[in-house]
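Take a look at this single chain, the form predicted alone, given in structure tokens.
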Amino acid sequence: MKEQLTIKERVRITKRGIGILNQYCPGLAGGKAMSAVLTAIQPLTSVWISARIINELAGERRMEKIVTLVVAVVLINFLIGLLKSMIDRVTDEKEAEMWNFFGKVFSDKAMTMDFADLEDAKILQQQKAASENLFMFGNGLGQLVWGMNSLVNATANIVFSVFLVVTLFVSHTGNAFMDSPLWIVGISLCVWLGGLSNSKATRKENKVFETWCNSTVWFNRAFQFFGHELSNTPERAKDVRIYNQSGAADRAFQKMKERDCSAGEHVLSMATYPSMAAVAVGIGNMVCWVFVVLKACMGAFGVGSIVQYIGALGRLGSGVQDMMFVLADNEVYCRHLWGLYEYLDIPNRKYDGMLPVEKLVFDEEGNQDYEIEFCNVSFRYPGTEEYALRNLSLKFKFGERLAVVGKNGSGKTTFIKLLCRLYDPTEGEIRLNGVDIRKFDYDEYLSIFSVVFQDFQLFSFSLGQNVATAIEYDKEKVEQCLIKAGFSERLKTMPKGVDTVLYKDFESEGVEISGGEAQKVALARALYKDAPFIILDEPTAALDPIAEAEIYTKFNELVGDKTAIYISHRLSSCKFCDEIAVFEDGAVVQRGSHEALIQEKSGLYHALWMAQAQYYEVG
């Protein structure tokens, strides 16, 4: 976080915040802006007319004036205040969903961004830390919402409280000393003191709130995770009572009591230099009330002005300390959106190519052709110096099956993540069709491969949404997926087919599925997308062995004409593809054919072979 700002970047983070609340929250900043010029106006106009019907009672005392000046604030105030309440109602309802939306704009920018920076240990710090600073404290768009309000309020308090008192000042005694021009420099200097005075309490007290912020983001991080994570996720919820985790919870919230009495000495400080402002700015308010009266004394005006002279003087000093306070204030927050602009802003690196998958898919006879290439291919995780794949070469053309195996660690997965481009290799290139995958339109490569990752994920939508992964979609499509997928039997269950909705996240009615049942929409999902390329990773890992025959029974009419690469550490699900390509150590240290591989005694496959094999062997 930036510690220091010039006026030229605070106004400019200013202005984007408040861009980034009119995309995200429209209407909250206008809202709020509209409810502080009346809040502001309807006590001034108040205290003028006011000061009319006192004036009138003490002079004249005419009743048809004395009547139009009551029904005139009577009627102004109430239409004010009829106005304010509708406007408060829609801010209000816009405030209290603001976090939704704030939420919004973390999850857009994930979406965004390139995987590689997702996985990335420092950028997924840097998002912590910006969304724990406005979600726990409100630090930053939080407070620019809140601080919108008090900006405006102050300015039109300065704004009409100057318009009533310039009469104060032209208003003559016949006194040289009280009628001297110097009273006007004196009074702003009185004002503007009080307002100096509660900056400088601003400033430390936001100096000690941020300290304390900074201390307690542990404490915070810590209630979420023994709060309620570890006790309330069922993934966690299992493991907390089987091997009873209950005494590390408590040792944890002992320490989060001991931090938190600590507390105190930060509230005492922050108590103490609101309470010195508050001594110089009764002096103020002081001298500014003995000038008035003495001027009224002397005959310069009317006891009813008295009342408007102190009103206004009152909002003026009152809105000079809330400028100061605003613009102390200001100097914290955008601090603070620096830090989420600094997130926001991380570009993404990842070339986006132009050129169209279509115009390179194709034969001379027209029929589609595909042929992926690994030249020479090195990568490395960011933030690593170890190669995850080193000097990878492999070819395989459309319509081929590839089955990749290798030990947990042999950079199997590392291949695929790289083929989607969901990374780009340190070194070398992947081609298609001759053409480095990197010059593609982004989207238009992806659109040509259907994924099953082994940590693929189904969202609390409909069973149909979940297939599709669209809100409209083909229901006879997807039954038909879920049917080539084993998805069947338990369809027939579901009490409103397709439509069902998965989980209970949303849905009180939401339906729960089983691992393996879970793992059977995902791959009529990816059936469902029809895409050139299918990547299976353990695509049976959660299913029973009759399941997991029945899927490999049908591998060939699953997946039809497509080029198919299947990654298992089962190897007796390899049979069936064509080719199968031995991971070991970040590069292929085999590849041919089951029955090839398996006459290699001294290699890598036939070692792994023997060793699942002994455990079906009967004895």
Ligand code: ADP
The other form holds:
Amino acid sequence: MKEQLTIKERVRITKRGIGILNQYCPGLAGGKAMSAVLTAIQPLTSVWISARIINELAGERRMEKIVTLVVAVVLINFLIGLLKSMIDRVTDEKEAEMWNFFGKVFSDKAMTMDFADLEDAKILQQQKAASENLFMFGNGLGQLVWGMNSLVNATANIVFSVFLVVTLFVSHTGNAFMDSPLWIVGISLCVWLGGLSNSKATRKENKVFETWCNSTVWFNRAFQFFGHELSNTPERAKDVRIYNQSGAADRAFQKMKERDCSAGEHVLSMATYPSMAAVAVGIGNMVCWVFVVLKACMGAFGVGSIVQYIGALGRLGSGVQDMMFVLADNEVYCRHLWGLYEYLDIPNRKYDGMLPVEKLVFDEEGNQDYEIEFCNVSFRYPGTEEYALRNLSLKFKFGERLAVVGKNGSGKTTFIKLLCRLYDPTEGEIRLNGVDIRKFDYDEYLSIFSVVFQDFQLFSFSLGQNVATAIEYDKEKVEQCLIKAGFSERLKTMPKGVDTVLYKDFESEGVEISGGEAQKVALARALYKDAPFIILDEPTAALDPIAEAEIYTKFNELVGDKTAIYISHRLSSCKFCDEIAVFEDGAVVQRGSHEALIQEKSGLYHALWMAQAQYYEVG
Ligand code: ADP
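Can you return the structure of this protein in the form predicted in complex with the ligand rather than the form predicted alone?
Now the full complex is given, and it begins with the chain already shown.
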């Protein structure tokens, strides 16, 4: 986090923060500002009208004027109160919801950042620091929302009070000393000093609070994990019970207690500074009051104006103090916002070309024709020294079936991740019809792939929405895809057919499905996308080898003339493919059809085939 920020930087940071608020929570900042102006106006109009009433009572006592003023004060208070409570109602609701929208700030960034950065430990740390600060303490955007009220309120208080206090200095007593314009400087100084001492106190208090916040980040993270995630997520709850991890959680809580993260020792110092400031404010107020009363006693104005000046000077004092407080606070949240912007501004380094894919993939008659080539591709994951892929050269043409087999960790998934441009090669080039894939528009390039990853994810939406990955979908097409993926029997038991919601996160009537069923839904999703290129990356790991082989063979019929890549460490699943590439330690060590590879008795494929054949019948 940046320690020192210039005024210019703070203005820029605050303006950007307000921009973010307006984008994600429209109306919140504006509503707060309007409410703050009304809060400032209300007492000052009362003070001004009360002064007029008292002056009238002490002077001519005209009944109709007094009644008019009383009606005016009641009416103005009523209208301001009504307007303010209407605005507050709306903004309170928006404020309660703002945390969800702040979450969207982070998810929008995560959605658009380079995939490689999502796994970068330094960037993860940056994201964690910014989000923990925001969601645990409101630091940054939360403080900006709360500070907005005080900023506008203080400004309005200062402006309106100055307006009410001007006549104090232009009214004359006839005494040169009391009428001296130097009093303007003197009274301003008294008001200013009160504000200054308050601001100093606030800064010191903020520093202590910041230190305390920083020291409790570990506590909060641990609490979140042991108090919430460990016990409340069903996925973890199974292991918690089996391995009796509640004991570990208890011990962690105990340790946290021993760490004593309470504000304890800080309470006294945090309370001392404001009380010292209060003494300075009291002395300043006293000087102002004595000056007003003396001027009134010397005949400069009537008794009603005493009420106006003392009321307005009080408001001016608190306005200046609030302003100082707001500025001291602004310094703190600007530092937190800086940290947030550092995360939000992480650039996308991945080169995104402009070339449309369509021209290269479809010829003039609309037929697809393309070829993908890995040219001497090597790849290391960010922050690692080991190569996950080494000097990979591989070519496959439209309509081909390619199987990628090999032991765990041999680089099969990495090969797919590179093909889908989730990462770019460290060395070498991947080409689509002879053109480096980096030159294509990224979204367009991705649109030619349907991939079912090993760790695919389904969402707590309806079955149809999961298959179509859209809110609106073609019901018939969804059903067809589910049937093709082997989900027809289960579909019949779904209470609302394709409209049945999966899982119980959002709906108590949501339906839980097994791992194998989820895999079929994921396969249906790939079919629904109807992309020219289809990839199955061991999505059938939860199935037994025979069932997996069945699905792969069936899927092969379903994909028709599309290009398909099948990944599996079970060789029997892929033997129907035109070509099999055998991966070992990030390199392709063998290529050919099943029949050809099985003949190479000294090859890895033969060894793996024989090893697997021991456990089940492959034929
Ligand atoms: P396979 O799909 O054949 O099981 P992978 O492509 O997943 O193999 O992994 C290849 C190698 O890359 C392995 O050594 C694995 O540990 C490593 N690896 C995979 N993912 C990452 C990652 N996100 N960061 C660092 N190393 C990784």
